[in-house]
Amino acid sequence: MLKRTFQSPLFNMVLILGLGIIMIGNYYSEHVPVWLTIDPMVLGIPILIMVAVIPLYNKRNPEDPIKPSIIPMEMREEDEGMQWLTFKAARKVYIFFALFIPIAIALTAYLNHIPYLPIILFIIMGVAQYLIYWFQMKRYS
């Protein structure tokens, strides 16, 4: 369960969305409603608990441990089929970024009166890349 949670694109999407909302609420509190100001520990404590549980998980499941790595867990292909699916998903994410980044720059320049707009665009980009990956994997599984 813990390994599936860490490998799930949904976990990363929730993490990006949560961090973005916390950042907007804490750094732009004069521009957003009060209910959007969230204590960073709301997200930090569950992450610390999950990280603390990893050694216990690895001890109980020595045949399938969670190994910390810089490489995202989605990129660890087990066979050629998974490598092909990852290639297809990465290609779609690259195309999305190639199209979205110029639009995001134009929006940032045009809507410069919204100080937290770049953070919202980063949140959209982060969540969208995981959605693209997730739908690509679901399509062939």
Given for the second form:
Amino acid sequence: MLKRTFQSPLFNMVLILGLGIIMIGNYYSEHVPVWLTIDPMVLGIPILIMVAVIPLYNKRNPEDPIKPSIIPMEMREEDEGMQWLTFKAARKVYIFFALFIPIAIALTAYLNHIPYLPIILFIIMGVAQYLIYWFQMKRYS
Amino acid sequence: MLKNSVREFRARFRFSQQDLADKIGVTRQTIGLIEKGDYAPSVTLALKIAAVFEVPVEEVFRLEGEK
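The structure above corresponds to the form predicted on its own; please provide the structure of the form predicted in complex with its partner chain.
The next block holds the full complex; its first chain is the one shown before.
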């Protein structure tokens, strides 16, 4: 369960969403309702708990441990088929960024009266990249 | 376009996708991708699959239009 949670792009999606909301609440508190001002530790505590649980998980599942790696856990590279799938998903994400960045620049210029718009765009980009990746991988699983 | 008869051979040998995947050291998803024609395997992997079925590789994989 813990490994699947870490491997899921949805986990990162929730993290980015949470980070964006916390940034808006903390840096633009005068522009947003009070209830949107969330303490950063709300996001930090669950992450700390999950990281602390990894050694326990590895002890219970020595045949399938969670190993620290710079390669994101959601990237599937067990064999050439999965590498191809990962390539296809990553390619789609790259194309999305190439198309969305100019749009984001235009929106930032046009809607410059919304001070926290760059953070909204950051959330959209972050969530969308994981959604694109997740849907692509899910299609073949 | 590379065509294949992996599914037919698998049925003949009564192997599940997982059985075949285990024999050649890949994931079940990779076998699924190959069978659907979404992924053209490397020569090495194609040879491994043919070896499991004990037939020449060209009996399992062929170019579209070939008999």
